[in-house]
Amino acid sequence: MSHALIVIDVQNDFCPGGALAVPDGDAVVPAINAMIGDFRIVVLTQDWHPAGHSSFATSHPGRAPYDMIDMPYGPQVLWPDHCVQGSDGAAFHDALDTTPANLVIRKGCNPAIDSYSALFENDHTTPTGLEGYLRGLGVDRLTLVGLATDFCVRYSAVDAARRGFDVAVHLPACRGIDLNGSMAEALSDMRGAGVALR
């Protein structure tokens, strides 16, 4: 069995002081750095939105951050502008050890579709290419860490489990937003998909 570490969205905008800061988000960095050398295959994901992305509240006059709207692919939370391509907010946290990374998957690049999962955009059909990369290397076991537990980590873990990977989420190296009870829902959803929470 080949085992990969998937590091989800450890970017400045998701850390304290960022545009969409996850509480205590930067606390994941030392934990991830301590693990990263134990894996032969390391993939980093990076939210990488064009300016004016359809998931931004500013793209919908009269709407505020955290409002819900219906998009062609389903319900969508409207977010503050964050992780805009090329911005400092989109950059990885300075202290994150990115040197061992084999691959960086940039997601959310399509201006019309948000992308929480490392494997699929939010239409649940458009792939990011990560699955093909992992299959090509013979990877069948994944450990996920990063930000945020209840959004991008959750959807990545559930999608990976549904695609037949053996998936674990290492919770000490994750932090969540907990938007209207989203943490409890995420943990339940991951368990229900067969994801091991450690």
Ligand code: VGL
Second form
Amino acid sequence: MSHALIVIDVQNDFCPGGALAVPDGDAVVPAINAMIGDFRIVVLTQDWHPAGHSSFATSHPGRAPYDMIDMPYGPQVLWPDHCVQGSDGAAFHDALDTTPANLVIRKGCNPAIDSYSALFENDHTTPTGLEGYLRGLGVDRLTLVGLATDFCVRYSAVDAARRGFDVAVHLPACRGIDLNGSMAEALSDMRGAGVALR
Ligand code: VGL
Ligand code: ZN
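Now that you have shown the form predicted on its own, what about the form predicted together with pyrazine-2-carboxylic acid (VGL)?
Full complex below, order starting with the chain above.
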């Protein structure tokens, strides 16, 4: 069985100067570049929203970024417009070494559903296809790194652990948003799901 590195959303919009900048987000780049060569299987994810995506505050008149709304699949944070398909903000950070990547998986493409997790959309039932890819290669262990610790890394790690993967999150190569205590909640949720925090 083998071990894959999953690099979550290291995109310009999540780095300083981006539309949804994660504090110190670009600090993950050298940390990831230093470890990426150690894995035989490397997957990069990209948040990849159509313009007017339902997770954008601008799609909900009278709402502001970081408001909460109820979507058919549950509560949803409204975000600034970010990672619009094909935009510079959606591109990987220039300094990220993408050369060793075996697969790039794009998520959040359905205009009506957000997708934090690399495995399932936020309805928790629509798969992205990543699990099938990993199973097909005999992968049973995952190391996750990237942005943001408390959103896409968290939901990816918890979903993967629930699906039976042996999951570790390498925190020195992650940075979080920390919205209303979301960082502490994310760490305890990941621990509770059996994710190793390193
Ligand atoms: C993310 C908020 C909205 C993430 C993506 O990559 O953590 N966060 N879209
Ligand atoms: Zn997004």
